[in-house]
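To begin, one chain is listed below as structure tokens, in the form predicted alone.
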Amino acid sequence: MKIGVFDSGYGGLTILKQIRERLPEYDYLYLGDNARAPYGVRSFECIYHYTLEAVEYMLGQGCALIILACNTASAKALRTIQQHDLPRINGEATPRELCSLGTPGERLVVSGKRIVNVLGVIRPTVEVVPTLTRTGHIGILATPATVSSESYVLELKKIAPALQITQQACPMWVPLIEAGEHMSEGADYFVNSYLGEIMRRDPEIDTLVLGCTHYPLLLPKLEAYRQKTQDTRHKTVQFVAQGELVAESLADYLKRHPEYETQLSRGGNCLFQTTDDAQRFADAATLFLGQRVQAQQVTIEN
């Protein structure tokens, strides 16, 4: 059985290279819904049902756990599947809600020996955020339904009550990144117009969230927005990716759940797979990877 990566293109290549750099012995299988990227701009209907195909999926392919390693999945149809699809999924009319699940929302489904469950990058996230702060206050940089969604805001009250949010939808930056051109000049004016707008709505800003995996490729451009900035305030801000945060997250997971033990194997493999062209999907997983892949392309439609 594999650990599971879903992600609607590219981005969650950039969360699947920090879960192998922490957890390298397990088997792999990673799936880009590219044929029908982007997610962001989809309606909820639309997204929840995209991403349960792929769940379905991938659960078809032998993976145990899979992980939403996309933030609009994660915002829009994570809790549905976890509460609804995954009992159904497993053939059990009443779910069994496991103990010490740790992170609220959770579920496990027992259907047999097998344990299943979906995970999502939010709340590894959100549980670190501030811890990082000095001001209190948080940006959150993503894409327009993530932010529309508001799971970003929802799951830092939980946690923070007091932390002072901000959202920028940032629409513009994953077309620039999968069309290659996100360290183009051209590529500056979007940079630089988001991050503007969004430290001009609230100035005491300090930590900003780029709560997209894409996002990560962009910080050569976000870091150079830093230091130009006229605002001596907002050249000490700090970028958070999600990457590592969402391996350490994984690991700890693991840990409290043994029963993942029998179930995973661990040949050290990872398995590329895509819904649109398997070439022009390894071109681009090197820029994410920094290295080259082989990629299958594969029908998920029901």
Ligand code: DGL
The other form holds:
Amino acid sequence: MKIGVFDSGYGGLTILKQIRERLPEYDYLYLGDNARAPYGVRSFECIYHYTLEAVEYMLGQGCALIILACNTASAKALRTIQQHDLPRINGEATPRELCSLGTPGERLVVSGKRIVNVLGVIRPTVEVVPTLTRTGHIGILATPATVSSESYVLELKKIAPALQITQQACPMWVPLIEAGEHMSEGADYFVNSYLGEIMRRDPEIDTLVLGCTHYPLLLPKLEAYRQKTQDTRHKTVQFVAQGELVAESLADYLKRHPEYETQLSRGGNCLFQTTDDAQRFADAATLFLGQRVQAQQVTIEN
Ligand code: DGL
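What about the form predicted in complex with the ligand, after the form predicted alone?
To see the whole picture, the full complex is given below, headed by that same chain.
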């Protein structure tokens, strides 16, 4: 059985890369729903429906554990999938089984000998971010859907109620990355305008969370903004990418949950699948991961 890593497109590769570095022994399936990206400008119903289709598809491909390497799907679809759909999909778990196997807030599904679960990327990020700020002022850069869900604000406030949190929706960043235009001069306009806006709204921010897994691909541009800015306070702002945090959290999760760990196969392989053009995906992924990648085009709609 494999670990599935899902994103609307290329962004989840920033998570997969770190997970495979941390846990190279397992087998992985990466699925990018590039044909329907971006998710972050869509409604709850649409994001939930697309994410559920992807999860059902990946379960059918032999994944025991699926990481929604997408903040938008984690914010909008994860809870409903964990609480409503996983029990329905397998339909064999009794409440007693769920209780004995799950930790609070989690649902597990028992299907014969198979136990599957779906995890997100927001919780592992939120657990670390409060330890990184000196000023106590944090900025969240994310898709419009993640921002409107308030997931980061709600989760961070539970852990660190005194934090000052400012959110900034960046609707053009994912489309730029999916189109391969993120290093273009045209991208500068949208990088500067969203960063300028959030730093204007709270100049005390010292920590900016890249709350979308696509955004690390913009890091050279984000660093360039920091170099160029005239405001000395902005020069020391740190950008927090999620890859390492999610990888560390998954390693810890597997240690605490042998019921998943023991099901996983250990071949060190990764299969790449996309709902759009396979060659285009393979070229982009090869460039990003720094190793030759082959991809398959698949259909995931029910
Ligand atoms: N990588 C996804 C995220 O983390 C991007 C969502 C989108 O497709 O807009 O939110």
